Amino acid sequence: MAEAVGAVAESLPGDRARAARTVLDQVVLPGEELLLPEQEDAEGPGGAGERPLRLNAGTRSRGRVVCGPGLRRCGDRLLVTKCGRLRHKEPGGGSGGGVYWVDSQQKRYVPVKGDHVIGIVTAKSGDIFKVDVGGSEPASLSYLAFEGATKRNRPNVQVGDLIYGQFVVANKDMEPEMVCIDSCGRASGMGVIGQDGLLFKVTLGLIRKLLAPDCEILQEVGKLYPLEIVFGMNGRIWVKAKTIQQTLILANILEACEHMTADQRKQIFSRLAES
């Protein structure tokens, strides 16, 4: 036992950080500190180097650097709270900066706010509905928050109906908080979801790996059947095709490619092709 633990300590930065450029798409440890390039001019003082991130800098940073699931600021340093891959996204400008997350592996969705999610209406209380998005409390729908509603003029939302919103409120200390409209307020897609279709649930690993822009399932999944798809980053995907059997098909097939590599995938959607 006590070798075991003396091994886990070894493998631990301790309190020697680490470059967060020179770890990209390597495995972070909880407890990891981090250090982010200085967002300045190569010629001023000191030049570009790795330092920790220091939130009350004198200096103004070029870039903005922004901290996404599974990092966390504490004071002037840049912590990992989440075992996973450690991930970067460069600005549009490519002025510096960007997003930094961990990409794990975990069923357990935590609210964020902007995240388009999939929620289930369990409850009506007065104005407000209550929705089921798998996080640790319901969050809450006014029913003010729809393309066009008035007081004269509610949304038809009845309970058990399937919402599919972003979080305008996400936080600790507070309820989660929905909205079915955009900052224009319009719809763009979200409300209520059609009554048929099937709802099934996956891990936010593989929501991420659907959505992302060069993937190449749903591009495959499109040549098989024509479909209506829905996808939540809390974890749940709406699918509807023309027949029962298409829509179940479609969901088994989306459940099993997360394991699958790109050669099993086109043995299996071929042989559906040609059936």
Contents of the next structure:
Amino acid sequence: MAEAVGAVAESLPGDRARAARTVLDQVVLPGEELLLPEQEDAEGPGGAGERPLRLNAGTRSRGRVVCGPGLRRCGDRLLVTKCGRLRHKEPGGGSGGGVYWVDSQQKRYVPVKGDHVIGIVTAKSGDIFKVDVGGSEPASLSYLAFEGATKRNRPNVQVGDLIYGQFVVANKDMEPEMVCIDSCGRASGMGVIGQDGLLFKVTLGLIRKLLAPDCEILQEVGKLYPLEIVFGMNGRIWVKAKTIQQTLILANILEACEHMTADQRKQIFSRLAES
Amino acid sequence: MQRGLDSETRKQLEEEEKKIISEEHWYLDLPELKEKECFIIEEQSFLLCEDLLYGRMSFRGFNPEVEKLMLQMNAKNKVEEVESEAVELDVSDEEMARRYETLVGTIGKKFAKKRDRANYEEDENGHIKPTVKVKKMFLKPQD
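Since the one above is the form predicted alone, can you give the form predicted together with the partner chain too?
Following is the full complex, with the preceding chain placed first.
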């Protein structure tokens, strides 16, 4: 039986499932199947018919494994749907089996529930605003979804304003909806983004890189001059500094830092610091 | 002569009726399917995967409110130390007690009627306290 399986596997090399553990931080392609650690033990050493006795049988009852962006569930295995590097995060609280996801790069944003994004108000119709977030359709934003907004006290939002909000509904079957308050009813930084400044678009991967907790680029940028930045998960960044020239410099740095090595970046920063 | 049915034939008839009824009920002739317990949850959001910082940032005091927010939100993410140290007291407990003492007098004065306001005098340490006055009883006029 094991031999037959082996023969079949050889004839279709693409279908051989690999253990997720061995592929961490390597490039995976769409269509690959990955085995989770517990399953790979179960498939066991192919030759021996018996399964090794396990004293710690309790590990079978594993917690839930979360498959993140770029992965899908396929029976008991993970199916890769995007090309990129496979990443894994250990569970912090001890529950669950951790998170697996694919670190891929793309420019087109697909609305996801809970994401904070920058949107541009394109239309005002009745009680809702239509906000362009870079997805396949504009998101709707109710005028009551602002802090301190009531039916009589409407928020001061015009067409063309920039809005920083989060999605409450975002799936492929419905029009995305966003709000500018959190679950407690407080704004916590969301709402209309102020005057002036510059909005530009970058890739989604860069945003995540810049928002990582240990990002050096932001620390270095912050030392240059006083500035304000807003990052939207839909690939949009809004920057503002005291003068237009500084704002433009900042925008150029952020756009270019995706393709620069750390050394090149340090050179540029030192040159800027001098001038 | 028996008009009614025999008890046996009655039972048989009932059984036949039940059979007909149960045969009329439709059912799926499939083996029982056990729902597989799935250990894998699908999530499309990057928030679970990576600890991302809050999206609004301000540096070198450009926007003080955003800087305050930054501290708040990023501290929420880092659930390291729940510093339950006592909040720094601007005013000590004793001073608070003293203030409350006088507070009763000043607030009381506010709600006292015009006539009673005269009763509030400054005693000892400059605290406003109501002086207890003897209520004037009706004096019957003497002849």
